[in-house]
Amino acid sequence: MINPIALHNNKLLILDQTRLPGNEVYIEVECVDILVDSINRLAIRGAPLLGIAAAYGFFIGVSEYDGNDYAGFRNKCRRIKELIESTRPTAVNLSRSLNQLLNLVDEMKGRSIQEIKDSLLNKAKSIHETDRLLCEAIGEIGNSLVPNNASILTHCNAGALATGGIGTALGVIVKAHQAGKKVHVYVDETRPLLQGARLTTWELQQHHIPMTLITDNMAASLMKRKRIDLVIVGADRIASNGDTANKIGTYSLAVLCAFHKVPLYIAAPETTFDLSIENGDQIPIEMRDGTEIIHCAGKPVAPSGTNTYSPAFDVTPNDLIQAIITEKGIIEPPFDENIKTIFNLES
């Protein structure tokens, strides 16, 4: 079983993912320090893993407070949620976990530090144990969506290592294949980083399921050749109406699903939509540090001082996405309505 991460004994062990698919090395997280600077370079990222890891890493910074003032215990939560809420933007798991932890401090009030810490321990593991329930279900819930001998495009990596289970877009397929489906999954490389190279194969080859790597460039290739039946991403960010902010070159690969007329699914948990914003222009997208660009598995491909532009994440409009996968069922257009409806929320 792959598991990105684990607490043992106070401590947070995450599986360094800069190292595959060569070698699984983890990383012992005895300070908050450790866990940003992790996050940071991508040691471990995933929207629904990275709220995971933000709820073990709040627990991990308060333990450091030995006093018993409830105000500088308070104080010290408020630095520490600001701290790791300022390392991903986009991905607004990480930035849910921490204010179910900050709010869960303030209700507590009244009650000793300790208390207080071993609610918050609670709180967080209560917070992953959710997340692989609900890539359960929407594994489950997706592969009705899986024909038989489906063929099927994923970008990035939303799998085990993006999550606290089986993963969302990767969920939908290992359960496909556990079903008994014949299924090939043709998996791009997903520069500048290479998720979808080093990580979606590697998960892949562990579930023993049949796989092709392409580069980014080949997907239009594949589809005008019939070779794609259906496309599946996971997702950081659902705006209300729909529109998705994902691993950037998503939205390339919707513009040419609509021209291709291959359905393109979201896989995602209630966790991931932030339904305080009305549409994706108001999601905010990481800007990432050139050199990722210029170099490609530590060695350079462009010359030194190169102009970059380079944003993590990039949004597809709510009219490319043929339905959103959930754990509570599939949504279909019109997206602002029937998310609404399947979140039980009032117009």
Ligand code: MRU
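Residue numbers count along the first chain shown, from 1. Between two forms, the rigid core is the largest collection of C-alphas that superpose within 1.5 Å. Computed from a prediction, not measured in an experiment: that's the story for all the values here. Compared with the form predicted in complex with this ligand:
Relative to the superposed rigid core, the position of the CA of residue 10 differs between these two forms by 2 Å or more.
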Given for the second form:
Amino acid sequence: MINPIALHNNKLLILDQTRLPGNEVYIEVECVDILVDSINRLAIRGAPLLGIAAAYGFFIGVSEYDGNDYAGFRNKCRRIKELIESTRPTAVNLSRSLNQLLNLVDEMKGRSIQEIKDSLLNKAKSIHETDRLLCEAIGEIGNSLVPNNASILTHCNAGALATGGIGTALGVIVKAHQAGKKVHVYVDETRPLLQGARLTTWELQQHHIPMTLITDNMAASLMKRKRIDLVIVGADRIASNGDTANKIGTYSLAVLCAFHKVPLYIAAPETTFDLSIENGDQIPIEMRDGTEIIHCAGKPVAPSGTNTYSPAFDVTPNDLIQAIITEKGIIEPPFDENIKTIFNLES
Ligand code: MRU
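Switch from the form predicted alone, shown above, to the form predicted in complex with this ligand and output its structure.
After this comes the whole thing, all chains and molecules, with the earlier chain placed first.
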């Protein structure tokens, strides 16, 4: 079983994804600074997993408070929240978890600090377990969209290494495979940090799912040769109208899909929707350090000092998306109406 985050004897362990596929090394998160550093350098990553890590990290950070004064504790909580929130702005799961934990602190005003800390740990565990169940449901529901003998393209990593369960986009593929369908997965390597090449292939290998690795610029040629039946990816944030932020390169795939009439599915839990924003223009896009482009797998591939442009994510407009697979069901266009309906919100 792939376990990117675990509580073991009250210690938080995270699998250092920068070392995969070569080494399976766990980092012990003894303090919040270790977590912040791990998130910043993508040792832990993927929107739902960032939500889980943020929740445990918040608990670890505020546990350092050893006073009994609620105001002082609340202040510490606010500072820890801001610290973790400052890491990666695009995946909404991260700030969502932190808001949930800070709200709990507010609701428990008047209770002992120890009681509040205990409840925060329980909340973090429940966010983790809930995500596991959400992945199961997304996988089961999404399986209905996968025909037998499907050739599927995916981008980045939206699997167990990005969630608390079997993954979102990869969860669908895993469920189709477990249901006995023949599937073949084309994996985009996903430059600059190679989450596809390093992580998705590693996961698919463990599931014994047939796959082929391609560089990102090969997808068009595959589609032209009718070798792709569907594309399925995860999401970092989905706006009220269905516009979806995901790993840089998803938008190019979406354009290719539209041109070649290949359906593009997004798989994501409700925790990845940000219904406070109307459309994708309002999604903050993380910019990464250009050295990640100048290097590939740790080696320089361009002269140092080369100008770079390195957004970590792009936004795919809703009209390029065939459907969004959630734990509540499959959302089809018109997304603005159907997203509200599926999540029982007033129109
Ligand atoms: O920069 P990363 O590796 O955190 O980006 C991850 C992605 O873009 C995933 O597709 C997304 O978070 C969904 S994970 C279920």
